[in-house]
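The chain that follows stands alone, in the form predicted alone, written as structure tokens.
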Amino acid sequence: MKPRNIYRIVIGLLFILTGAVAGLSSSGNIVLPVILLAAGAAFLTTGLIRHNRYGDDPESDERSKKIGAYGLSYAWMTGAVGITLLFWGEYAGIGHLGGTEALELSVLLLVIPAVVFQAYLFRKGDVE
């Protein structure tokens, strides 16, 4: 197992372990154990999923690498389209967005299409 599955496991665990005694310590307020037990549980799976999928073997080649650099680039260019329609529709008058709406758009317009795009070519195969 590479040190860095092991690093993850142990930080999820202890994560984990942090949230619930928090959890069980506290009276009523259950913030602070809930993330600490959402950011253990991911860091676990994180570390599982990778050891099962990739084990020893190295995780990413020039390929991968060029796909996903390829998949951001388009995700910003398509975010960057998507937040001028944003900007053009609410100088239009088409729409009326307040500032924290407009943030989460625009965080997801780049988030989703960057998934998307990388998806696509990492089924496609390559980039040319």
Given for the second form:
Amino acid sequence: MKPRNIYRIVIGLLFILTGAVAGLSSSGNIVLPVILLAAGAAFLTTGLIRHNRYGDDPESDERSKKIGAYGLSYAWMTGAVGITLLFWGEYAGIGHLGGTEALELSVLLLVIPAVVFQAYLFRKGDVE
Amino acid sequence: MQTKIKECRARYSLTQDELAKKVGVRRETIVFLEQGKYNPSLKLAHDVAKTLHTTIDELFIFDDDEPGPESRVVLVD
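Compare with the form predicted alone: the form predicted in complex with its partner chain:
Let's see the whole complex now, leading with the same chain.
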């Protein structure tokens, strides 16, 4: 197993253990235990899935790095356009967004296009 | 772009997975390379050519590689 995946699994188990101990020892406040358990589960799952999928083969190479970078660039552009439209919509009085909604939309406008662009480019083979 | 990777690979009885491992990339990259859908870096092209005991020129054929009559160079003493 690659050291990277071993670290992921160990960190995940430590987070889960810490979250469980924090959950049992604290009364009432469940925010910290939930965060630790969720983070631990994410680390553990990532380590196991990546080991299962790639084994000792490289997880990334020049093609995947190139596509990843272009996907993020395209997503950044899409996000910039989307946020600008949101601003002008708000300025023109077309719609009114609160701070939380605006931040949520901004996150979605940056994350979803990145996933979509990367999936499309991976299927296509290259960015050109 | 077209490539002769598949033919060269067959010559040495190498699978896509084995070639990918030898040049340090994922198998999908070799698949897209063979289909001519991925434009590799000079380093990867060199590594693949070296592994298959050939040259980059032999391995990768670009659409404009075929010289027209006007672009032929005649060498004279």
